[in-house]
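The chain below stands alone, shown as structure tokens; this is the form predicted alone.
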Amino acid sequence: MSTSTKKVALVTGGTRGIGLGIARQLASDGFNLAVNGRRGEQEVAAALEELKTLGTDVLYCQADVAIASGRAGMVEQIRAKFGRLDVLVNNAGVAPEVRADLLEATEESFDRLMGINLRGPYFLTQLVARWMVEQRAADPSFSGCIVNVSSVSATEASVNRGDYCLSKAGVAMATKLWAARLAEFGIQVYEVRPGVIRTDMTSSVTDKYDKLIAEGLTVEPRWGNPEDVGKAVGVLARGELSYATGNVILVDGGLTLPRL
């Protein structure tokens, strides 16, 4: 029995950067929110309070998506609080701690990125999908949505962060796999693929990308913002893109647009 009459969305890594931009959009769209992060609740209190001012009920789920018990605990928290889950946004992700050339990259960095960026969302999707299938069986009008936030690095090679590129390429394939598996249950699965977005993750390379954007890296001559990604996820979560499961939505200002 649902305890929330409003639809509920889970956003992993939802307390800063792209995740917070997505959470803001979904709160504005009328979703109740479960927001996940690894930091303590006091450390993210300002972000949670901001989301509550948008008129949404917010549950904070402190967990590392790379750890199975953390994923399971998060889903149980949402069941207990809201009794339903309509949208999963797999956004949590990390960059390499050191941008290392392929000839010097370490297995430790590879394993860390694969655990957080690929294995975690893959098996969180499995948990959530099972619950969404249950909800569909109980209510044939239920329509779930899963959005994987990847990166242009899924297709664009960066030889000083190969582990990151491989993790995002894996997310792209996971989107196709889950879209094919879950369509029979009315669960739509999409990938949103951001380009150069201004967040704390990109703060260390601001000068590099300022120069590249000025030189024409993107068709639209500016950095992307978390709100740009949030708007794209909002369209998908609201169910406004039908008959299109498995698709990739590029939010990259034309960075990957083939040009002569």
Contents of the next structure:
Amino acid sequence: MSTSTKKVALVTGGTRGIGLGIARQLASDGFNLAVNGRRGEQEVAAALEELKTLGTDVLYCQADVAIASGRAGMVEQIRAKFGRLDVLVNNAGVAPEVRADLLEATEESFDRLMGINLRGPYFLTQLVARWMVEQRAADPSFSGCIVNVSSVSATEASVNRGDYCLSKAGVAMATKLWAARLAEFGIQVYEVRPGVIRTDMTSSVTDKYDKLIAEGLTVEPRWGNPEDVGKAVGVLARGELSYATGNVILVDGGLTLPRL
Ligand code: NAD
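Okay, that one was the form predicted alone. Can I see the form predicted in complex with ligand NAD too?
Below, the chain from earlier opens the complete complex, with every other chain and molecule after it.
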């Protein structure tokens, strides 16, 4: 095993959408990258090649974040390839397959969303945090950074996707818990809370949000882009908000700004 001289960041769900926006930003900021996704490497080759053109070393980790052996395998792959991990971005997440009213929604959908959106990142954080603590013990100048990508759904009630809202509210609390537990080891933990971002996840509700945005849903009258979220994560990963652990960065164009 060799140890990368560059800092290394792991971005889950990093081959498209918001995750790819974050990976592009971190590659431009000089991180080597471990990019996770569920698809086979051939299927995501274009995204990986694009990231490599930014001058970064890219390791693809095919794994389902909801599965413990998948999470462990990812961390082992990163140890073997880079010998270090400085930044974890828990980005992978899913919306419910069907937006179902609270009175109709199923336990299957609830379990799926909790597994991928909350249990997966919570226990991946545990695994990575243990390794970061080890790295800190070996090198007192080591500083780690963990970013959880939640959603405005952590606070805004949508009665047609209660499972999603609950999973993201859980991510908000997980951020506070890990921030409190890891500060003594020089590891900062943050939540980045996007609003309405144009990705595959929101492609089926384009008309709905076009209309809502035109009617004033957000203060800034436009959709957010993956790059908007990438920039926020870049600030955190570069350590520019180092005395602000546990905080929430809203990237929502003012969607949650209270107005009269
Ligand atoms: P997306 O569907 O475009 O991309 C999600 C990525 O995560 C995909 O690459 C997918 O394959 C991967 N993924 C899904 N389940 C996985 C699993 N079990 N294991 C590993 N990878 C998995 O979605 P997006 O819009 O880019 O969303 C990224 C994150 O941002 C999600 O956590 C989502 O909840 C959150 N978010 C999105 C929006 C939005 O408007 N798009 C708003 C707020 C928050």
